[in-house]
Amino acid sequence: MERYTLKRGRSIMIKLSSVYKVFFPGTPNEILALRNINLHIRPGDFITVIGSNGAGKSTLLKVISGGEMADEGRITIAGKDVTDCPEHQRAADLGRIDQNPLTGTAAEMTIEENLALAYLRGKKRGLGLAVIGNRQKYFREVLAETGLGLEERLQTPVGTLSGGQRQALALVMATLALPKLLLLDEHTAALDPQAARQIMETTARLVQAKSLITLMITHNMEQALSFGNRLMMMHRGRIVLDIAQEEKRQLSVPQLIAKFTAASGSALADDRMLLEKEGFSG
């Protein structure tokens, strides 16, 4: 059974109403990826999303961003119905980072040029230079928040950076224009443990400093419990748990697994999640 714990007095920024998504409909390979998703996301929400492979987590983010279109139901962002809007029409309101550090940045361009493109997202573009003195100062300031020294390397081609550095840059780029919603699809999964910790620390700082509404998918249950004010768990296309901060901070990983089993009616069968629970993975 789906349940939601919503704080009173906060307006709804993102709303999904009775959303369904089916892949390969009418064929033997039909997959009901999202089943009657009803979700309210409010200002101040940092929601971690966890679930087994095939639970519908990435599909949920794609339906919100317009990467996939909902087959049924409605989606609104800041009061605007975007259900039928293609991805590029939603882009100005959303920041998104995927697993692969190579996809969120342009390797052949410099750090400064990548940031300039992100800075201009959703703005009218004139004929002047994208990078000017004041913007360079601003770029240095926001890069300094990553703690990786990137503010001293504005002219460095992004293709020469490490995976962690590129993901940190992608995070800064995704938050530069203050999106209405930040979508993070396992954005630390491809990184080594040290880089993953650095990116999560940077994520937490940016989300708090910029008051960003955030939806973050993770396979790491400790991460899901440690970050954010809500935790959602998905199973077979449904939201089976939506745990508020007051309850979340009291939970251990074994207790979370027990709650999942009770809510879904099945045992957790994702080896990657269980290995990360036991500390065998970063």
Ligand SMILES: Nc1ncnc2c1ncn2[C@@H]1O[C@H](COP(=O)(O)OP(=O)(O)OP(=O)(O)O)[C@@H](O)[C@H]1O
Second form
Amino acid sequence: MERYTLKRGRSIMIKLSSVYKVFFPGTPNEILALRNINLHIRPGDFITVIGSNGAGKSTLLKVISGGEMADEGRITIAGKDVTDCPEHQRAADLGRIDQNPLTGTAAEMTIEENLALAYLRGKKRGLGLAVIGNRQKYFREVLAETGLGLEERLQTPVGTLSGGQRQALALVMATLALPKLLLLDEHTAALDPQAARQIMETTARLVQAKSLITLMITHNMEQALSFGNRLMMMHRGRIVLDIAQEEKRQLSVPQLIAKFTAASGSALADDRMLLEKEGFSG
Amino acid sequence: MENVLISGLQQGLIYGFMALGVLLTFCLLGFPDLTVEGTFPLGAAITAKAMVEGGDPLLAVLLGAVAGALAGAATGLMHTRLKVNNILAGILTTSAIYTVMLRSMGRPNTSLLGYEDFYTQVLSLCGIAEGKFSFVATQIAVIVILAVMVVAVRLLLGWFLRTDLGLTIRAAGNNEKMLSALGVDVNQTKMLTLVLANFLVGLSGALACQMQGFADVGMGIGVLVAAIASVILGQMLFGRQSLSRLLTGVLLGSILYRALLALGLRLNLPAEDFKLVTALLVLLALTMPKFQLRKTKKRMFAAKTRRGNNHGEVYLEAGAEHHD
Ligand SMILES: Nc1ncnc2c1ncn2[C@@H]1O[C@H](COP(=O)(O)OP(=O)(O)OP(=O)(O)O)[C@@H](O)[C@H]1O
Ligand SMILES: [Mg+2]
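For comparison with the form predicted alone, kindly provide the form predicted together with this ligand.
Then the entire complex follows, led off by the chain already shown.
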């Protein structure tokens, strides 16, 4: 993987400096979704992000991917300033999946056509046939790694797959052309517990095998603690906690909640986290 | 009766180009492109003008098609750069086209009486001189020429839509957000599709003009509904399970539709009722409940796949496109 080393000797892959995002500026409904975000993501980072509803987690991912434009501040990916680049110009560097299994794939196209689209992420598309022998073989191989049997159904329209299968496909698509950064926005939240577990396992395996730098939003505290090597908490548009590996390893869920309360001055308010305590989701 | 067959086949093949264009925008891209009502007579007007100016018939037809492509580009630019709603962009272009046609022809219609037309030219290129064969044989030869052209375009499209570039058209109709996240400039995809589709519609108009021997600014009225009827007929006959079926079905639908019209004329049915009947039939087909084709037909009118919709299902929301 390409790595950019700064003169100071620490390599920083993705850098956000003083990033702000405001919705409905100048109106009574003004929302400061991101306030002065400064974030360095380094090679090897697998960051899990938690925070209250409306904290700005999704917005943070969107300003990185280009789904939303930052109102102030700079964003660089591998040394390149992408602050003003539209989404499609940043795509070569980023793999992204969000919560909804329907948004990551094209329903009326077949599995292999979806993969062919993802295969050329960020590259020029020409007049060569999209699905050809050696690509098909490669698609089979990568699909087989998810263990869902999708490799036998290359010609199946994606619309006929289950949510879990579609999300697995989205995961394969996001990582097919090696991204510099993988952005996951609660990508298991809409799935049943078993499918969620399966997708999370596949995610961890892929991140490990391809040494992907990853930023993963989750509302699942257990997940936030057990995956990744760095944990961030957001609250009202700010990153209020950034916990490194050593400390993170020793934390328990109650300790984490206590830390959040101390850092933000309010209780962690996430409607879905409550469900978890009552054991509705795994 | 043979005249019905000949006319149905000739018209069906000529309008088949247009039906393929409509399939590209309405069905695959999910872009209700009303430009075609203007592009069709524009292709005719430009080809007529070129003929009158002494242009070669083949060149004249090509110019008609290129004029169509430019009209598509105009709609595309309005929509992608100026963020004009897709339906309105088509209406604006169509309106502007009227002036272009009137200005270029100098009047509302142009007759090509006495000019050697495209078909005669191609026939003589193939060694079939006028007058050497019977009327029917000549007409059949024209059908063969048109069929070869249509089939060539059909095969080219079938190939193109399977290439890396062509795949983006279908993906844009399915899931714009995904396509953008995969590094494709969706605006470019829309431009490409509109140019391509309107090239085909312009070609269709140019060929129709050459066939009937005149161009008229009013000849685009109702052609869009007729093309949609052809697309629907094609899907009823051939299904929509695969791209090949869609493409071939549209052509057969177009031939069937034009044959039915020719038959209607032959049976002395009142021609002034045809457009109303077509509109009613399309409406009926679109609203028939529990009909397996329902999804696709609605899709033709869907401005955009709605976020969070299920399994590619699309809602009737023409004109409801948002830019976010
Ligand atoms: N497109 C938008 N237009 C207006 N306001 C928005 C938009 N997107 C987000 N917001 C607002 O910005 C704030 C941050 O939203 P965001 O989606 O980033 O929160 P989140 O941390 O992802 O929350 P959740 O846990 O509920 O997903 C919220 O107040 C939200 O209402
Ligand atoms: Mg969110």
